[in-house]
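Take a look at this one chain, the form predicted alone, written out in C-alpha cells.
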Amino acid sequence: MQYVPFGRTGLTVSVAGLGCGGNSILGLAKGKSEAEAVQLVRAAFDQGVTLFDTAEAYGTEGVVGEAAKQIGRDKVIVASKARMREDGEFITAAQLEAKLDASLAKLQTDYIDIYQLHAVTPAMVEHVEEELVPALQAAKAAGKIRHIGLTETSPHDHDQLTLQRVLPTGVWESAMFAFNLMHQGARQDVFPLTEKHGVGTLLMFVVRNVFSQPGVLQQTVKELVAAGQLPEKLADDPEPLGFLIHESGAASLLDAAYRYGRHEPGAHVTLFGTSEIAHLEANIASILRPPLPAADRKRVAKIFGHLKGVGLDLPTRAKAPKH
C-alpha cells in the first residue's frame, strides 16, 4: 500500500479507501451477513487499507466498528457522515449532535476521525455555515470528532458550486466529491482549492456503472454524441475508451478509471466499493499501479474533459442520502 499526508490534517492515510455504501454496502445488499461484512473490512486493512468510508445513511457504521475493534482502533482511520434532511427539513445543530451521538455508539468508540455533511446541496450552504458549523466545531473541541469534513452531492451538483463556495472558507478539512474519466471539472473548480486550503481529498464516483456494466458506456457515448457533446465519430465506436487498454497503458477499462483518478494532481483517497475480497484486491491492485501513460492521459482530457454529470448515477442496491 501507498500512503501521503492528508491535507493539514495531520493524518497519513492509504491512496485506497474502502467506501462502505454504493451498491453492495460491504455485501449486505447481495445477502452478505454482518459477520462477512466485518471480515470484508478486515481482509482490506490486511491489504494495508487504512481508511474506511461509513454513513448514517449507508447502515453500515455497525459492521465498520465491530471491524474497527478487532483490529484495533488507533489503527484506523474512520470516516462517516450526517444526513442533512429529517422529516424534509434541514437538520438543526442539536439535530446533529443527536446524530453524532449515535453514529458513536454505532461505531463503539468515543471519536470519529472524519465526519463529514452528507451530500450538502448549494441551498444548503447559508444553513450549513450559520447552525451547523459552530456545532461541528464544538463536537472537534470536545474531542468527539478529529477533522471536520463534508461530501458533494455529485449528482445534483455538476459544477460543484457548494464545494468552490464553501472551501475558501477555510473551515473544512477534508472533502468527497466526484471525479472521473467523464467527469473532469473538479481539476479546474475543486483540487486548486483543496490544494490551497490545505484539505484532504477523498474520491468518488471514480468507477460507476458506466465504466464497469457492459453496453453503459457505449450507450452514454451515443446520447452524448446525439446532444453534440461528443463527436460523431464515436457515436459507432464498440470501445470508445477502449485506446486506453494497451500493453504499456491499463489492463482494463477499470484498471484505467481507479489509475486515471489516483494519480490526479491533488487526490489523496481514491474510495471504492465491493462485496468480495477478490474483487477488493483487484480494486487495490490498480489504485496502486503507475499513472497512465501522459499520452492517454492527455488524450482523455481532449476529448472527455469538457463533459460534467457523466458516471454520477446513485446507488441501484444502497439506499441513497436523502438531498
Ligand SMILES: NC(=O)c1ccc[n+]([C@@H]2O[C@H](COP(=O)([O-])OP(=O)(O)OC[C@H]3O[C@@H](n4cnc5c(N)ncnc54)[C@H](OP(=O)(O)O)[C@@H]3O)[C@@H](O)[C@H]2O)c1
Contents of the next structure:
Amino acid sequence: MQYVPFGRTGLTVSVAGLGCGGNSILGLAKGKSEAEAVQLVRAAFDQGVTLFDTAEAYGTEGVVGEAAKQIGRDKVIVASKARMREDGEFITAAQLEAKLDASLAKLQTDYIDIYQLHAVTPAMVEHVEEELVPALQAAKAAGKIRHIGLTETSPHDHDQLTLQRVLPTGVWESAMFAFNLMHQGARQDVFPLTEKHGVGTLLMFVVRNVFSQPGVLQQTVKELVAAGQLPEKLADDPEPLGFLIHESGAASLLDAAYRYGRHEPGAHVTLFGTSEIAHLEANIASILRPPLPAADRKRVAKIFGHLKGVGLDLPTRAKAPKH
Ligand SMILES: NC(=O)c1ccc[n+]([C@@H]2O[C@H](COP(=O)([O-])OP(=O)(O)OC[C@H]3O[C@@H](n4cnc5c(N)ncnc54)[C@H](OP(=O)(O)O)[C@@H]3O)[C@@H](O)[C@H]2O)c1
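Alongside the form predicted alone that was just displayed, please also present the structure of the form predicted in complex with the named molecule.
Now the complete complex, all chains and molecules, led by this one.
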C-alpha cells in the first residue's frame, strides 16, 4: 500500500479507501451477511487499506465498528457522515449532535476521525455555515470528532458549486467529491482550492456504473454524441476508451479508471466500493499501479475534458437511494 498525508489534518491515509456505501454497501446490497461484510473490511485492512468511509445513510456503521474493534480502533481511520435532512427539513445543530452520538454508538467508538456533512447541496450552504459548522467545531473541541468534512452531492451538483463556495472559508479539513475519466471538472474547480487550504481529498464516482457495467459506457457515449458533446465517430465505437488498454498502459477499463483517479494531482484517497474480495484485490492492485502513460492522459483530457456529470449515477441497489 502507499500512504500519503491527508491535507493539513496530520493524518496519513492509504491511497485506496474502502467505500462502505454506493451500489454494494459492502455486499449487504447483494444479500451478503454482516459477518461477511466485516470480513470484507478486514480483508481490505489486510491489504493495507486504513481509511473506511461509512455513513448514517448506508447502514454500515455497525459493520465498520465491529471490524475496527477486531482490528484495533487506533489502526484505522473511520470516516462517517450525517444526513442533512430530517422529515424534509434541514437538520438543526441539536439534531446533528444527536446523529453524531448515534453514529458513535453504532461504530462502538468514542471518536470519529473524519465526520462529514453528507451530500450538501449549494442551497444548504448558508444553513451549514451558520447552524452546523459551530456544532461541528464544538464536537471537535469535545473530542468526539477529529476532523471536519463535507461531501458534495455529485448527481445534483455537476459544477461542484458547493465546494467552490465552502472551501475558501478554510473551515473544512476534508472534502469528498466526484472525479473520473469523463468528469474532470474538479481539476480546475476543486483541486486548486483543496491544495490552497490544505484540505484532504476523497474521490468518489471514480468507477460507479459507467466504467464497471457492460454496455453502460457505449450507451453513455452514444447519448453524448447525440447531444453534440462528443465527435460523431465515437457513436458506434465498441470501445470508446479502448486506446487506454495496451501493453504499457491499462490492463482493463476498470484499471484505467482507478489509476486515472489515483494519480490526479491533489487526490489523496481513491474510494472504491465492492461486495467481492476478488474485486477488492483487483481494485487495490490498480490503485497501486503507476499513472497511465502521459500521452493517454493527454488524450483523455482532450476528448473528454469538457464533459461534466458523466458517470454520476445514483446507486443501483434495490433500496431507494438518497444520493
Ligand atoms: N455523496 C456521497 O457522500 C457519496 C456518493 C457516492 C459515493 N460515496 C462514497 O464513495 C464510495 C465509492 O463509490 P462507489 O461505491 O460507487 O464505488 P465505485 O468504485 O465508483 O463503483 C463501485 C461499482 O463498481 C463495481 N466494481 C467495483 N470493483 C469492481 C471490479 N473490480 N470488477 C467489476 N466491478 C467492480 C461494484 O460492484 P461489485 O460489488 O460487484 O464490486 C459497484 O457496482 C462509496 O462506497 C461511498 O463511500 C459517497
